[in-house]
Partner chain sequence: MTTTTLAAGSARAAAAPGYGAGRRRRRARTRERTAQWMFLVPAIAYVLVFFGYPIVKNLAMGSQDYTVRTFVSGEAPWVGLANYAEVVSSSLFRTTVLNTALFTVGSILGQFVIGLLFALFFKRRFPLGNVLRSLLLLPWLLPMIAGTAVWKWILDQDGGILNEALGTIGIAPVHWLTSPDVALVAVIIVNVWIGIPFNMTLLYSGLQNIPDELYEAGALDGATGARAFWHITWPNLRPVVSVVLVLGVIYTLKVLDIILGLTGGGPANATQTLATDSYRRSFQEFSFGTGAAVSNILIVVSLVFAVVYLRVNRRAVDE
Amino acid sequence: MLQKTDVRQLRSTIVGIVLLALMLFPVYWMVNVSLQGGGTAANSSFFPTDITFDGYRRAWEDQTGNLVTSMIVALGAVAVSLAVATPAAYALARFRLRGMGIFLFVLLLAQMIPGIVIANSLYTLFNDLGLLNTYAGLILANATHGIPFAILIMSAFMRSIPPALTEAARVDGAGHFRAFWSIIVPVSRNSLITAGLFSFLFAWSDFMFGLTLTTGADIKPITLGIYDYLQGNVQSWGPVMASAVISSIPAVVLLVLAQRYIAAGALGGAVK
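Would you give me the structure of the chain only, in the form predicted on its own?
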């Protein structure tokens, strides 16, 4: 007979499976509709009986340019975010700076500001600087989202690094920058990967900055491309869902490859 502990575990497992199925059902429905020829999502069958890849072929032809734009913007945002956030996190973790608590509070506050507020503010600034409809404008805009999060993640991790490491380097004659570059950065690899991954995901999934800071068809992220694509394909959702599946592949691949680094980087500063 099952003991109470076994019954409790079985019940928890069943509940977990049901919740997981509910959360993954939209993903299944997206893939399901993308493999069916046409029609609306509501009229699609629950299982793809006549599988066709015409939607993927059409989506790839129409959305390749937008995918390239999103990749350039996302990688650029990662580079800018890490270039700014890494030394800033090191300074917050190692030096006793006046007003550091206020600065950290401002970083947290920046994460709570709605994207539309930041986008509208940047529109006026970028219009004066000539950065509208440019890769540089989208990269800088998305970096404003990634930098605060990266600083918070990396500063927490770097505070858990024993000060003796940098002190030993200083005794050997290394300056602050050399100790930072040669000691702190390699040791902080997990937090760097975590911060970089989330900066990539922020930029890859961005819609608000793309909608606000681009007005032409030459530079358009994939999220905005899907939005425009949907307006012209409301009677045939196959290509739309295929575009969504294709656009989700880079994020899924990165998450699978970097999942062990994410766990170590996010929790590295929790326990000393």
Contents of the next structure:
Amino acid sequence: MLQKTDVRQLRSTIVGIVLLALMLFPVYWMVNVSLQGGGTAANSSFFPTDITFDGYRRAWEDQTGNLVTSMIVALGAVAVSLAVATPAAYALARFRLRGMGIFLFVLLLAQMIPGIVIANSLYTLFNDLGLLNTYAGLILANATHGIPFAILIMSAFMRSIPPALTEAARVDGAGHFRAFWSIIVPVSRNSLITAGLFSFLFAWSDFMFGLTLTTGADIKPITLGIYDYLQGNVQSWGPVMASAVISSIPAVVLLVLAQRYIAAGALGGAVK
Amino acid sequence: MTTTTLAAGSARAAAAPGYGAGRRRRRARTRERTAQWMFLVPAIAYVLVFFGYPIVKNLAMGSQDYTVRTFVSGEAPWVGLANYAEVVSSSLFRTTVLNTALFTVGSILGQFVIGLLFALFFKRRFPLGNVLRSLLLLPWLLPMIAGTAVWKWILDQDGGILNEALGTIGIAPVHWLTSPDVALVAVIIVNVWIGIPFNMTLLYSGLQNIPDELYEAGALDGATGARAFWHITWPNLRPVVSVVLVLGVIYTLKVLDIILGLTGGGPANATQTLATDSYRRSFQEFSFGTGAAVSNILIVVSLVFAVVYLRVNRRAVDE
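For the form predicted in complex with the partner chain instead of the form predicted on its own, what are the coordinates?
Let's see the whole complex now, leading with the same chain.
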């Protein structure tokens, strides 16, 4: 016979599944409609009984270039974010320099600046520098999404690394950079991966900079490709939803991977 | 690079025994400090260019006649507060401020209440609880424009599933995105959907930090259920609640994707907020001066909440 607590737990699980189903209904709908093809049906049926990949075929024709752009920009933003943020995170975690408190404060504030403010000014700056409609411009701008966040989470992690680990290397004559590069970076690997994954996702999902810092069709991120569909009357929702599904893949991958990286205590083996 | 100069430097210092000891120590200390600063130089430079410069530039543009012509002639005459006067006196301003306030309050209220209910629910231990809770993060992790796209179809007045569902219980089709009366409600619904996971996650971790002993002691005094919530959970959760609410306000103030994707600020400016209006002025009308003026107003509002956040956060850490 079932215990009373078992029944209650089972009921909670069922309620939980119902809540999740309600919350993820739009995601289901996205996938469902994406499989109903490129027709101009007045509405979508509840299940994709006639599965067709026409929507994906159309999406692929329209969006391949934009997907490549998004990939280049997001990977570039990860590289810039990590290159800038990792040494800074280490300095904030370990050194005692005057003015570091202020810098930390500025980083917290920087995350709160509305993107439109940055876009407004960067447009004129990039116009002068010839960085509008370039990968470099988008990469540099998109790193604003990731850098403050990356510095803050990595330095939180690096604070937990025992100072003894680098002091030993310093006594052996290694400079700060050697100690940083050959000890701190490998030990902090998981926090770097977490920071990198989120920087990727932020840049991949970016809308603001794609909208304001590109003007033509040559360099256009996938988010803007989707936005283009949404302007005016949508004739056929299949390709729109297929593009949305494709653009969501990195988030799904992150949801599976980052769980592990956030949870993993990176120090596990390093000190022993 | 830092390593080699440092190593060379210390080798030279070691090879010069007759050198003044105090001076050498001072020089070594300067060198050490320089080496340490080198770690921060890229980040400081980046922050100055990509956060510092835009703010200064935006403040300046707010007082300049900055238009398309400026890009050709390079001239942007100073106009003092004329841009602000133009923005504030336009009939649109009252609408955008009101919309921004309603959008923010409505979104926060919905996200917070539902997020808290979810957090309380998932605090129970039950099979699959953790898996279900982490899957709930998905709406927040998706590119906002992807979520916006599917909602635009769900909310469609003719073929949308929401109106079809409402139709089966006898409710006439609602013009979610095309009627000025309900469009703001529609964008709030979508923003709430995106914000629930964030609220739930922070509140859930706050709940986890309340010691079980408090509930055990409370139960002895007869505090269970709703009374336990008001006398134990809520007071202990207050610092986290403040942080969640303030961060929610700051994030909601900058929302652009959802509104542009769903309604483009329309119909008849019914969903025009300070953020979308700033975008519209700068990038659709190329009136960068007034666009900057609007976003400067937005900065001030965000800044007020940012300062509140930092103070609340410090108190939360202290406690």
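If you superpose the two forms and keep the largest set of C-alpha atoms that fall within 1.5 Å, you have the rigid core. Source: prediction; values computed, not measured. Positions refer to the first chain, counted from 1.
For residue 12, the Cα deviation between the two forms after core superposition amounts to 3.8 Å.
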